[in-house]
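As a starting point, one isolated chain is supplied in structure tokens, in the form predicted on its own.
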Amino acid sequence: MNQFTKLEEIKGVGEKTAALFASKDLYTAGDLIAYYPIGYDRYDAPVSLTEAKVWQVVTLSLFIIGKGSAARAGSRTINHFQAGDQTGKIRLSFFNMPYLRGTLAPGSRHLFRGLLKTTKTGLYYMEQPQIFTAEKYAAIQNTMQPRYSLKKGLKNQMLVKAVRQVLDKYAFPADYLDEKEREAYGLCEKSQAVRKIHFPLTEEDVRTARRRLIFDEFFSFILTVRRQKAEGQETVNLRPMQASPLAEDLIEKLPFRLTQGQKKAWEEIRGDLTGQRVMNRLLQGDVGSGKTILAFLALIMTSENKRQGALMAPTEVLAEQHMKALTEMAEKYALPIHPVLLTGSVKGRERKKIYGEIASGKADIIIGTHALFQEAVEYHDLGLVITDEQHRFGVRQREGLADKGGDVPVLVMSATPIPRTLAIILYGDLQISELRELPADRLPIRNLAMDQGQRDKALRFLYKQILQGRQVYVICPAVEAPDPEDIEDPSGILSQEGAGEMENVTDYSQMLREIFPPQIRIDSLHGRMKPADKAAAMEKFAAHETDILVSTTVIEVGINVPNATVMLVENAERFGLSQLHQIRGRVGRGRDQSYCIFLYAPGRDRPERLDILVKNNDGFTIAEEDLKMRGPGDIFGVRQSGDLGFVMADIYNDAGLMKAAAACVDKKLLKDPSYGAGIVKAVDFRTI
């Protein structure tokens, strides 16, 4: 068995499992095996309420009193049990499970694990809790279980088996590290990193496995950008443009003055386009420093010297707002421009429409999301890419560009600062400009991090700013409850660790609709969401056909709404300092007065990062002050943070593996300038 072996060849994968896996974009044995754990479920011994210890995870034995009740809460039933063992009484709640009833009779013994939790009078619950015999916890206690993310219908089991079979018949090929090299980064071999990480037999195995793991995504990726360095530096601008009478004299134009850090930006972007080399650029500055006005500047510069620009954003709502910036300019200001826009959206004889004027060159800026550069897409001139918030603009993209227009220069805009040592790691193959001021009519956002005791006060503020005409965004780390359908029966292994811990966004979107009154316009928005459906909800608000916007983290790139001048983040204690500088972006981006309100989980000390946030608006700082605070991360919680594409690095965490990576690959190019052909898609573990 290698990395092609399809899913349907495994014992026990049928037509409907595969399709289940399908699901999770996975259809391949090396997709599996590369499909980590989000975290793991360790099976500790039965404690009693009077020792265990609340907001956490424990395993209780407990005895039933009396029969149960049952009751609905909108489209779901809750059935409540009260339990108690010698020490104490607690209530256990379940959603939609009506057969518990008869599973759980009165005076019957059993084992519940779950997050215990206590209301401000003292009384012990548990929402959700597993349920196991003495028998069946015994087989597991002490013990590590993989956890996955999973989606309706695919159970944790299914992977688990899936998982075991296949590393029990892989085939791993060499390793392109040698037992010197591995010795000297302390790092273990790949098939150990690979069979370790799914199935741990200590905390310790799970360290080795992340660190061999994350050192192989940061080699892969670093090896690929110093090979795209190489090659940028023997590329000479063949068609270097001319100055841009008609940008300069916009900037004169335009009613705010240009920042410091804007106009050392733009003439560093002039000179890459004037120059001798192919610009490749990174244009790095926090959310509303004002990055978008340079790339019209740009645009225009790439117009006025008869060529095509492109813009791509990463959604259909900013390319929408981008286009409809740039059009009211060029009207404001007579700029003599053709632009249009192309996204997914546009069908039918209005797509062949644009397809024409762009092949024709009558379209000479052009803004949309990736289809700008799909293969029906023929350019008549590209002399400029832009891409927006794309963090890794890479290889594919790059090659597609290849295509369309020969060594065509490329500005990467990003509005997530990272600290200049690590940013020339990951971008050495792009030079850096840096805004690091926000224009002078903006108001710095003010924080407040508070627990979630006092949401009350915080609802309280959000209604008083939407009686002012204002708009707020509410941010949930989770998208729904634990689904009962996604929970093995009463003797299974699937953990709802912190179930009903976190807050969701539908129970939270229904609960704002029940506190305000009806005229609120409240709408949600997560990443489960068919495109059109989260593109449609994007819309509205910026419409202000929405008053609340209730999300998860999905909000943090893809819209622009100054009207917005309220972020309330519940569960801030599960965001990381970095990421909670993102969402907070999505507000202050107007000239009204904006807030962001923290709320944490009760209980517990306000964390250090949010003290941090309240003083601080500066992404820069925060950026290298997470870099300091972060040690090796929590291991044994939810780890694939997406950040820069990488699975399970993440660049704050495990900065030391990164320089480690980048000095590994060093050498191998010293050794051989040649070195990497091959072995960029081999450290890659969906084709190991």
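Numbering follows the first chain given and starts at 1. Keep in mind it's a predicted model, so treat the numbers as computed, not measured. We call the rigid core the largest set of C-alpha positions that still match within 1.5 Å between the two forms. What changes on going to the form predicted in complex with adenosine-5'-diphosphate:
- Annotation for residue 217: C-alpha shift under 2 angstroms between the two forms, rigid core superposed.
- A movement of the C-alpha atom of residue 381 reaching 2 angstroms or beyond is seen between the two forms when the two forms are aligned on their rigid core.
- In the core-superposed comparison between the two forms, residue 193 has its Cα shifted by less than 2 Å.
To complete the pair, please output the form predicted in complex with adenosine-5'-diphosphate; the form predicted on its own was given just before.
Chain only, nothing else included.
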């Protein structure tokens, strides 16, 4: 068995299971072993209620007192049970699991594992604890069980079993680091790391495994960048472009003046396109700093040079927004361009027609998602590739793009503010342009962090803003109340924090509809909606047909609705610092005063990172603060999302490993300048 072995070939994985795996993009043995757990459940020895620590996950051995009671909350039924041990009493609550009344009979004894909480008056309670018999618990006591990210129908146990089977038979290729190198960097063998990350015995195992896997992620990223650069340097720009009167003219006509940063970046981009070397530039600019217009200028310049320019966005919604903005601009200023939109939702004849226009060269600006770089798309004469919100793309998508592009100039735009010192290690001296200031007409966003107990105040404020004609976003971490089917799973979705605890888009929208007058138009948006419905919800919001948009973080990238002035983030403690900054960036995009309210779960200390956000609006400062605040070794801490396509590595937490990996790449390249030339494109580095 190797990385290409199809999952269907594994014993016990039938068609149905394979389909479930596919829903998480798991097709091969290689995919599966690179599907790392999102956490581990430690099954410690049961403790008594007086020994147990509040706000920690504990296992209690309890007997049930009485028959329990049922209550309704919105669309959910909640079953409460009183339980106790020799030292105290506790209330246990379960959502939508009425059948538990059979299992949890009066006087029966079970083990319950979950987050122990107390009410303000000091009463113990637990929500959605896992339930075990004494024998079952004894079998797993003192182990660490992997917890994977799941989807409806895909159970943790299925993944555990499949991963075990694969690891039993997997033939790992020779480690690309020899023993001496591993010793020098303090790393374990790759195969060991993979085994330990799935099935560690101790936290030390997890630490060892992570160290190696993170090193590998950096190594492959840095090697890819260095290779691209090495190959790019050899390629002279054979077809430098001519200056573009059309673009320069547009700058004069725009309703705003470019900021200093925009002007400088435009000069740099223009210089690359007309220069001697093929462009490979990173445009970093904080949210709202105005990157899009620079992309448009470059695309227009490319079109005027009779070549094609492609702009790739990470989501359909964003691609559509770009298309709309460019089309409107083309009409307003009578620009002789012919842009087309190509996303996964464009189907059938329309898609064929667009393929045709791209192949014939009739379409000169092509905007879309990664559909732009699928095999069927043939370009007439591709002269520029721009990726927006670059950090959102996985390594694979980036590679697909490089394949199509060949020696085509590339501009990547990113709102992930990476401190320059780190950016240079990652990207080498890839050309970097930075937009450090926001357009002058912006008022700084006013920020507020409060606990969810003060939600009423926040909602009253939203209402006032809406009456003044403004629009509002509300962000919730979850789509809907947890599915009891998933929660029941012994080591599944029930997170350390208790899955019943976070606000969800479905119930929250309902709640708002109940408390606000009917003329307030409330809509929702989340990742499980069909692309067309998502786009429709966004369009309605952009057209001010919606006042409040309740959404998950799908909204986080790039959306631009300047009339939206309030961002309310529920369970802000669940999000990472830079993610919150990105979310906040959806407001403060127009002339009106904007506000961002972070609501965090009560009962715990206010997260320190919220204070950083409240005090700072500048992404670069936030990134640097973040770097200072984090200790090394915070292995189970919040990761700054999958920025740059890393699964596990975090450029802040793991800056040390990043430097080591960069040094290692450089050493290998020094010894053999062609190192990685074949591998980088052909092999997925996660599995070598």
